[in-house]
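First, one chain by itself in structure tokens, the form predicted on its own.
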Amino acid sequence: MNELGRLEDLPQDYRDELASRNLVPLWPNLRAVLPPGVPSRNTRPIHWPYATLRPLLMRAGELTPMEKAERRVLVLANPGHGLENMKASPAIYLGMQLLLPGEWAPSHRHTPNAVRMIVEGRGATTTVGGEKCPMERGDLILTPTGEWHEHEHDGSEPVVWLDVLDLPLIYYAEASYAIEGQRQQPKAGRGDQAYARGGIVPTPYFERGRAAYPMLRYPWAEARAALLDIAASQPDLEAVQVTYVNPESGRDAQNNLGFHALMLRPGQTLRLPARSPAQVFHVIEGGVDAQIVASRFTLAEADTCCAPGYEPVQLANRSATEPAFVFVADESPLHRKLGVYEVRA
């Protein structure tokens, strides 16, 4: 490509007078705009480690109460981005959740898209439009964009998840705000029980409703069964995925991000192609190594890890016997929408 002009080429008198118009010279800025081959990015691969965020998130409970806090969260911030932008992506926000016994979230709702994956405990409930959703470890809740939701603890131990939302999207297009709202009146039935089993839906006409999202939480004991059952089946496969999606339409479960989960086979090393999003790794079981660009990160149970766009990763079980299952929240749906997805080899 040709050099192009720099900006302190151009005389100062001429600058200023562009600057006092609002104006600015493309030239000068073009390939920071447009590089070559490989777009700029800030988000850096990075490790959140749960045996050192835990006991920060248990001090928040003590120092903190509810009702001064109204969602007790720390932020998995990526430093590339910069810790008080909250970001772990350009389009994900990342935050370990506290709910101590005998606690109520208050309900509110909001334009970001969120989902919840659950890490540890038992005993907290998420109602969402009305739809009383049990948290049990590993399992996936939506809260969607304009939908009230609270979160409620009956049990006696903490409760910890992990929060996923398009919040710097949102938050970007100017159209990120909050409303709070009453304590909500649950309702009878729930999307788990009623799609329950793949390729088998309720006769539209003995719905209450066919709802934007029909299915709120996606239980983890079903995904697990269908990620073991692939396995089982299809021994030469090579990547054992399965995606969150819309029962009814087939759809992403949400408009946005793309949340899906992966297992690997005992000693199992797995080579992800380089793709245009940002991905985020979650660890619901096992132990797994991770090497994304120059940074290899050791993975435990709860760990969370983030890669850059465009760069390939890997991912090794570290265990020989048993199979290691992760969380994955990814762009994939906004970069299909925005017409910039790709794979490279």
Ligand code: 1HN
Second form
Amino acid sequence: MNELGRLEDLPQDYRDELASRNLVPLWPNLRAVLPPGVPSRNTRPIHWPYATLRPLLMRAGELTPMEKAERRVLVLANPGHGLENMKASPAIYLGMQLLLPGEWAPSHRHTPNAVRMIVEGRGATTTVGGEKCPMERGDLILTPTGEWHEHEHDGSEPVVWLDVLDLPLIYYAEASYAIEGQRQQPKAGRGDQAYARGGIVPTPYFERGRAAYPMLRYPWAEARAALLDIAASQPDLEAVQVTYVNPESGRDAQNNLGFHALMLRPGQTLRLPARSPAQVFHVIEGGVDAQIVASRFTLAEADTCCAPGYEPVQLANRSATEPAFVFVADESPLHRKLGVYEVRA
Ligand code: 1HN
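Got the form predicted on its own; any chance of the form predicted together with this ligand too?
After this comes the whole thing, all chains and molecules, with the earlier chain placed first.
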């Protein structure tokens, strides 16, 4: 590629006049926005160990009452994007949220899409669009765009979950806002019960459901059992993985971010090919060594890390006797919609 003219090559009076007219020459900036072969990425491989995060989150529980927080969250921010921008990757926001016994995080709705991955504790529920969802370790609970949601806790121990939102993307689109609401009246019927089994869907009077998001809670017990069944029935299958989908459409569970659960067999090392979307890994069960670009992370249970797009990732189960289970969030639905999704072998 030939070298292009620099801004400094242009006379100062010309540059000043362009700026005063809100005009910019393309050629000095062209290579920066269209680098050869592979995009420039600000996303750095980062590891957030739960052992260091948890005490700081519990301290927030002492320092900041719910009334002063609305949502008591420590954001897992990637320094490559600037900590204050609250991005793990270009489109992914991550936060670890704490709800203490007796607390209530008031009802609101907003344009960004959220999911919760429950990390520890029992007895909390989140009510989404009137559906009261129990929060148990490893469960994935959707809060799709525009749905009312609030969290409450009748149990006796702290409950912690990982929030994953497409907030950076919606904020970038200048479309991010929230509306405060009243306490919701829980309604009867739960999507996780109506869609409890794969391959069959409810069809009252032979009609398929029309809800945009028929299933809000994806119980960990079901995803875990599916992974174990897949592994047992296909001993040669390398990537034992499931994707969280909308059971009516079969498409991704949410619009912009993709959610998956991955099982590593005892002793397995899995090489994931380089793909265009950035991704996040969160260990639900077990211990995993992750190799991402030049970083090696030793991930313990409840640890979280992220990887830039266009890079292969190697995940190794640290146990020779037990499977390991990893929750994966990525930007693949967004990349597919944009037409830029790629796998590089
Ligand atoms: C939000 O609504 C929640 O409802 C958590 O728990 C984190 C981060 C940014 C914007 C909205 C919640 C959030 C959030």
